[in-house]
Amino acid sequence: MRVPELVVALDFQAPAEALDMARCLQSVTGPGQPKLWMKVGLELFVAGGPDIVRSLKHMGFRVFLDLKFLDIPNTVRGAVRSAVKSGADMLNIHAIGGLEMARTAVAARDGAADELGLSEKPLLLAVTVLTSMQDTDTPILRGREAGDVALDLAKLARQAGLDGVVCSGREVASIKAECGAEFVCLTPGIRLPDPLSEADDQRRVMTPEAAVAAGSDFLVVGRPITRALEGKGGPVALAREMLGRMASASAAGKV
């Protein structure tokens, strides 16, 4: 089973400014622990380009690259191409984009792994409902659940060979049941059970004990990290007591 891992979001419109959280960062886990990871998504990717992958990098930090692929397969394959060899650790298409669009990725990212000779290939998610639509808000759902209707866009990229999916802490205990313990499910939407923590424009959230109990394997936490005051102890200390938190669930679980 694998150990629930943390997230960080870098949602910054200056790559400076990302690069300056991730270097305060750097000192939340110790010697011998494996560092966060840092999500690089459109808004970042867009200012910064692969260099802001490669800066992430230099400094040990495994990399999310964000950018929810979606287009004809052939476009699709060069993306894919593009992101592994940026040097991301995970990257992720839309489920959205069908089978044939799936499998296609995949192939694009087996082949570039192969050729830079990686002794492990990225991650390849695919995002099926977003945390931040509503069961009725969305075309995408036609009056469905939105749990069903991420199930079944995870059964699709299961069958394309995708490593696993992005979803709401909601629909991973459905997923996993369906498509296999082993399948990789990245939560977003974490929020700490407090009152005056906002959920901003994320709808369908969950605490970090929840979303570890229910059996997600990534934790996706930006603003309440980066934007915490220093009144709270700042990033680093909300960094750690995410962390306290999920190892808690973790063991709890497994007793």
The other form holds:
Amino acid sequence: MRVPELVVALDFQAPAEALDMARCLQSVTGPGQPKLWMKVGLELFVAGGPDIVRSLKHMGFRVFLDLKFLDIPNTVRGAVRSAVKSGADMLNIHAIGGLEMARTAVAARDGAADELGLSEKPLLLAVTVLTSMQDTDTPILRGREAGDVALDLAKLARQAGLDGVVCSGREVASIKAECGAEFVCLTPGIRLPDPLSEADDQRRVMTPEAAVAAGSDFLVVGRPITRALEGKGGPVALAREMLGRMASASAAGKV
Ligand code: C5P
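Given the form predicted alone, corresponding form predicted in complex with ligand C5P:
Whole complex next, starting from this chain.
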């Protein structure tokens, strides 16, 4: 079982702003502690390109390139190869692209990692059901619970040889039960208990303790850290608080 790790979502449009935030968070983990992860999503990548990934790696972070590829297998193959070559430590595709697309992505990840002589392959995850999807406007959900569809898509990802999925904290237990404890679950929508933090536009939030107790391997946190007010200690204090809570919950789960 992995020790849960923290991924900070750098949802900024200006690359300079994202890199300033990352620089400010460099002191959060020290020698002997797991590296902090930075998530580069579409907004930042479209503005800053692969240089952003290289800069963050140079600062000592691990990088999750959250570009959610969905296209014909040949196009996804090329995108995955480019993502691996950027230096990303984790990348993702949409599971709704199907088994062939997912298998092609795994082969592309493996091939690119071999070519580069990487000792550790980047993790390849599949997005199951976006938390923004509703059954009224999303045909794949019509008439079915989002959790059931997410479980089916997680099984497809497992069958294709992916390392895990992006899912809601509420789905971790059933996905792990079906796909195995080692199958990685990465969960966004993490908030500190009120009144410490706002839910923003997240509909189904979980505390870091609940996500760790549910078995999540990676917790994605954006605004609670990146928009933390200086009066409350700013991003560094919030990131430390998240890590402290994750460590306590993880230790409590092992006794
Ligand atoms: O600021 P906040 O903590 O809500 O940021 C969460 C991050 O996780 C954002 O980058 C968002 O795009 C991403 N995400 C999400 N829900 C999903 C998948 C990704 O919130 N289902």
